[in-house]
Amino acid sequence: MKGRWVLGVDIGGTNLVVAAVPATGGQPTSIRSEATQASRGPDDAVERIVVMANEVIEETLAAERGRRSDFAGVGIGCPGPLDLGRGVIVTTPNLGWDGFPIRTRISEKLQMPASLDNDANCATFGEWWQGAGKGVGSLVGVTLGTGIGGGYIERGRLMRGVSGSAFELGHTTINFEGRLCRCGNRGCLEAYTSGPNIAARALDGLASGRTSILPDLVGGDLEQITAETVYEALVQGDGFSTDLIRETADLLGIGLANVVNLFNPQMIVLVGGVTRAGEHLFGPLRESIERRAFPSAVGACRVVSGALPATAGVIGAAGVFVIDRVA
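Now the structure: this chain alone, the form being predicted alone.
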């Protein structure tokens, strides 16, 4: 593959991130980030991605005294489900974009070849390629943020499934009569453990009469409560928030125990904003998995936090472009 650099684009429910990544692997040399503002639509997002991408290219080439041809192309990570063959967003429950040809739009505007993959696949690949899972043979990645995503790598290969929508972990059912998910199903893992749904469950608890310092932290405006607010309250010793995060860990453990029993992975890497809870999350999460999964599978699997908290998605998106071009 010709080119020293690949643009990585990570489209998330909260932020759009663009960076230049060495084609041989390594840390980004330039990075730009903006709020996604999904309600403005995918065309607006593409325009802003292109502006950021050109800034990244110019900054990188100025520092490296290179030429635009030193960029081999652009790898795009986006929530799905996606039609990978056509490069089209089929639907995105957390963005509200449907039937949009995002790969073609970005490729044409940047005049570069492009690849497209699920954002969780990209984050998983990033952690395997350059992060916590480097060199691991069998790895499951879990993204915990605006939504819950998953990816699976076996012997260096992303397992995408027949139609490219494999490992939609957030939309596996953990309670068949449970909370309504934005995908339309009830009881999805995402409906309990994503950042917005942690906040929603906090509001439910307050409405039921639970005592907490959460209202004080947001000046009484309960709509301002986020998962981050819950973590802040937990650190300050709030009993309700502590219970909420422990319950979140237990629910996430149900989903991951199923993954451990199904795939028997060597490692599970968790990335995303929800992991900021640290051992308040990871401790009870590991306990939940141990209670539910087969001991032999649990004993063979490490559950760790990602090593690339801000860049797994863009590094992985660039890496997916590289392997798709080499394959």
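Numbering follows the first chain given and starts at 1. If you're wondering where the values come from, they're calculated on a predicted model, not measured in any experiment. Here the rigid core means the biggest group of C-alpha atoms that line up within 1.5 Å when the two forms are laid on top of each other. What changes on going to the form predicted in complex with another copy of the chain:
- Once the rigid core is used as the reference frame, the Cα position of residue 296 differs between these two forms by less than 2 Å.
- Core-superposed comparison between these two forms: CA of residue 137 displaced by less than 2 Å.
- Here residue 231 does not count as shifted, since its C-alpha moves by less than 2 Å between these two forms after the core is aligned.
Okay, that one was the form predicted alone. Can I see the form predicted in complex with another copy of the chain too?
We keep it simple here and write out only the one chain, dropping partners and molecules.
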């Protein structure tokens, strides 16, 4: 592949992030970010992405001396489901955009070739390319947020699946008689361990009479409790919130034990806000995986936190562009 830099674009439910990333890897030379404001529609978002992209390009060229043609292209990461072949957003519940040809629009506006992959694949690839999983032979990435997603990389190649929807970890069943999931099924991993479901489980616990500082932290308005509030309460020593995070780790470990027994990977990298709970999460999580998965597979697998908390997605989006050109 020709070119010194690649643009990365990370389209998230909260923020749009654009960065210039060295084509051979490394930290971004320039980065911009702003609120997604998804309700303004995809065309508006593309306009703002292009403005940020041009700023990022100019900043990089000014600092590093180069020409616009030194940018090989742009890699885009976006929540799905996506039609990877056509480069189209099929439908994104988190953004409310449907049937939008994101890859062509950005490619045309920037006059560069573009690639598209889903956000969880990009974050996984970012951690493998430049983060916690650098050089690892087989790696599972798990994104913990509003939803639960992930990706699998073996020998430097993302497993995309025959219709581009591989590694939908959030919608694997861990209890077919369990909690109702927003997808309509019972007992999906996401129905227990996504941010909104951690909050929902907190409300369930409070409703059943558990005492906690959580109501105080939200001024009594229980609807305001989020996974972040639970984390805050844990930091302040709240027993109920500590139990809740331990239980979350236990449940997440059941889903990850399934992953360990199916993929037997060298590493699992967790990405997302929930990982801020640190050893409160990782301690019981590792114990839960150990209880359920085969000892030889557990022994071969490191379970770690991502090393690029804010940039795995945008760096990975650029990286996916690079490998897609090379492959």
